[in-house]
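A single chain comes next, written as structure tokens; it is the form predicted alone.
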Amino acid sequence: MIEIPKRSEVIKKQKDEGKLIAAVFPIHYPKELLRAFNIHPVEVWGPPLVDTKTGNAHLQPYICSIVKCGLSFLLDEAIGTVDMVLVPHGCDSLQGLGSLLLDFIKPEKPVMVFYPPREKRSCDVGFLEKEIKRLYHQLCQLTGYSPDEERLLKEIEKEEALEESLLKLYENRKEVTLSSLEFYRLIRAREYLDADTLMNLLKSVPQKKQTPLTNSKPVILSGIVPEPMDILEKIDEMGAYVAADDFASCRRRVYGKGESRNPFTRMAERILNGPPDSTKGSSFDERIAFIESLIRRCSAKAVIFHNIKFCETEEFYHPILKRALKEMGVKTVEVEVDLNERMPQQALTRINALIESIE
């Protein structure tokens, strides 16, 4: 088992090194830009099973649990630790959260918002480049520091190298000696680890499994975030393993390399040219083609749609995706979860029935 530093230990270490801490909500943002300002991003995907009383006081009942848990955690616990908050526009709920923090709650720490484009058109690189520059100038004002192009490119290249290693780990999944839970704990450590530490952890992953994964059935998970994470352990116990994922928090954020030597253009290229994602408004055809490529690579015969309750952005795609997969002969099941609840037994029963039905 790989020893992954705890989030609290990482935050303390980064603070001791003189870095600022940014609480960053989902989903897409230029992580390398923050690092160039000596700001350490710590992502807020919940966390699960927190008291949401504070968040409930500000939000409608139909807002997803990522936002409810995240707002409660931020106001009740994290606001005294972090130096700033960044809220990207990943969906209507997150856009509402940004407005709520800026205009009504007004916490004691600076709040920034970030607006990636919702489509993929020729003009979107230019739009996103301007949005990244706007965030750059805002960070200059907050920190009193203006990193030059060389510094920005250095952080971009470091992030690209990390993503290349992550992609190789995904591609070698069958050979990796980690359970589904261990594998995704490592993948998700990217949410709070610095690039160097995570790169060293990736290099330490043993590649040859003593008990070949060919004895288990490969399945694909698709959704926003693999919470509650005990679903991964349960899938292994059912005689399957997560061979690939289409999670917004995981595989969809392995962007790859940009082409431009202009750092702002390159950061925009990376986000826009990454895997298709519901929160980026990707087309049905792009989503289908990407999931099909995952299926071919790992020979999966089933896709589990793991949806956060009230996530309309993701649910909008499911009917078309499931119909396309059925035409390919790929079985599917859709389960709905709430971050503030344990994995429903009914959902586990449906997943188990799906796994038993595939050869």
Second form
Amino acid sequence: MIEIPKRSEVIKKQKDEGKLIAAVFPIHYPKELLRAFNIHPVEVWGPPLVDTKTGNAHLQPYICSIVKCGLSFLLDEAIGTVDMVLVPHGCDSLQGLGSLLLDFIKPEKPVMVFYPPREKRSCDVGFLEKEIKRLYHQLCQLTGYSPDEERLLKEIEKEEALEESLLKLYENRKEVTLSSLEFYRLIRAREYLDADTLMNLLKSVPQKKQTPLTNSKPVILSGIVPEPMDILEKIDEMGAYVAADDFASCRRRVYGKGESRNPFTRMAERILNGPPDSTKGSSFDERIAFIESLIRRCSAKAVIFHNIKFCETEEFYHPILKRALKEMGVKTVEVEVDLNERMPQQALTRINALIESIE
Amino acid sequence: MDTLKRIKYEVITKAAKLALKGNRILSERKFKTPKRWRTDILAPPLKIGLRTKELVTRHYLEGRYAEGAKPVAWVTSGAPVEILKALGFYVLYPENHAALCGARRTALELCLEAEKSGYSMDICSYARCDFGALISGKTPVGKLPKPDLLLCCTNICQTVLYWYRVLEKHFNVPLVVIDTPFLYREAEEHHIEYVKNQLDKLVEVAERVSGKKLKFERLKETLRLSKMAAELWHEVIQTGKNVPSPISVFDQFIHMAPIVEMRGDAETVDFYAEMLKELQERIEKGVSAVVKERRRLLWDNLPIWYKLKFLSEFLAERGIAIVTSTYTNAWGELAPMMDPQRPIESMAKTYLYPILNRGVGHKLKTMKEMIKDYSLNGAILHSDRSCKPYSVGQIDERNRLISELGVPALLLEADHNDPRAYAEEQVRTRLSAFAEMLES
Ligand code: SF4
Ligand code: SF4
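Could you drop in the structure for the form predicted in complex with its partner chain? We only have the form predicted alone so far.
First the chain shown before, then all remaining chains and molecules of the complex.
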């Protein structure tokens, strides 16, 4: 069992160290930029099972629970603690959320927005670089501080090193003696831990040749975020384990190294050249190739599409991805979840049936 | 392109053009109000409707023969189509096709086809409708030509990006994405430059696909025609400022097809000039779209295509005229930004600025201005389950219209193309109560 610091403890510690806290909504943003300003990003992916009365007062019933829970949580609980809010543009609903916060809700803390492009041509890299610079200037104004290139590069390299370790951990998943739930608690700690702390935690992960996973069936999960997290526990109980993931919150944000020595270009390269992702508008071929590479690495025979209700962003991809996987002989199932509800029994039954059907 | 197909295309479309025109002229001569038309509550239908029908029929008819005869592009409704027009593309708008399916009440059948193939009921019903047509080959217009190029501009939503990714996979043809960063505030230099770079890229790909070189003079002329049509369309909408209004929003919904799918054509300019003339005549004669106009409203969001007749009559019976909408206005309000002398630069900016690519605060401001300029008594905000970019923000918008302007505003839950998200009894009850409130 690895001791992962609690979110509230981390926030308190960072504050005590004089850092500013940013509440950051999903999905893609240059974390290293915030860190270079001594701002500690804490991501808001829901959280699940919150009272959404506040969200319901602004959002229609057909808006996903990530946005609805996130807005409720921000306004009801987090806004007093954080120093600023960042809403990256990831989909039509997150766009609406950013716009609502800026124009109507106007919380007492500054709200910033950020637009990552949906292609990765050279003009997209150029645009993203400028968009990051825009955010840089906004942060300079907000903090009265302007980190130099060296500082920016240092933070970038830290994130890159962390990602390298995360990638190794993913690759050695079978040797890692953690249950699926423990493994993803660790991966998801990145949502609120700084690179150094998480890196140290990764070093302490026990690995051995023979683990309880040796006899379990490897499956892949694909979606936005593994919530509610008890799905992971249930999968293990069904005789399988999550051998790899294609989650926007997890594997799709292990961007990899950029090349440029210009920190702004490098941050842009990292986001754009990272794994394909629905919120970045990636093509079907890229997404199929990526999932196929995960399958090859972990020999999974099944992919579970874990969809947040009303997440059109992911839903558009499913029929074609499922067809492509079927052609590869990989079984699939799609389950729909709402962050504000427990994992539906019917969804678990379907996952169970899928797991039973694979060797 | 195939020469024989081209000849066939030219011969058939020219003949069809003449036949449709002749037919329309004959119909105009013996123009009569249809028997079932509720003349007790509504003005007779606009004569221009015959031309709308002619143009739309011809557009889809051309499409049937375009494949192989000329380059074909499928584009989103907010795409910078002038470049493709100037290169001689036949341009199809899947959204318009889906709207037509909605109005002809075939959308549900097509949505079901898409759902059978695994598409979720939660994705935009326009997209589902289009996928249903692709999968089943069914369409009320006979046949849709296969595209040689796909052009997706994200200035209306991100949904279209996924939709066009599906099309890209399905047709295996080049997809050009014009990514228009959402404007939470005004556009900055890097936004405009980014779109401009992408337009340059579009020119490159479209030239390659069409095998032609873009003539700049031609592009300027196409943009000039687009601008003129948009200006005239805006004037058409603005006749609604007259009390009583000669035009209702339902008329606008029906007659907006050319401004969406025939921008850049000389005939679209003529069409709206003619429509404007007819409306001005109505104003001179005191003809009111809703016979006993007592209350005037704003409509926000897409139409409920399969319920236009019901809604128009239900409201007219109660003396309510919906005279304008943020939706129809969107196709006219950007005309001043288009500069035919600087086509690419001005298009880069214009295509960043549609209302759907701007913040909710801007939409509220537009609504408030419309309420003032059109002397409106209230607003109906269609909360469209399918269209998140248009709908998020409406709860606050409604509340602010009520609290800041003191006008009644109603949030009406439905879906623009999927009748399963529409509950007639509930709509009746809510609209009746709203009508009563407007009277009090
Ligand atoms: S779950 Fe889907 S719809 Fe919701 S915020 Fe994430 S990407 Fe957007
Ligand atoms: S209806 Fe809305 S979501 Fe659908 S294509 Fe149009 S703008 Fe996009």
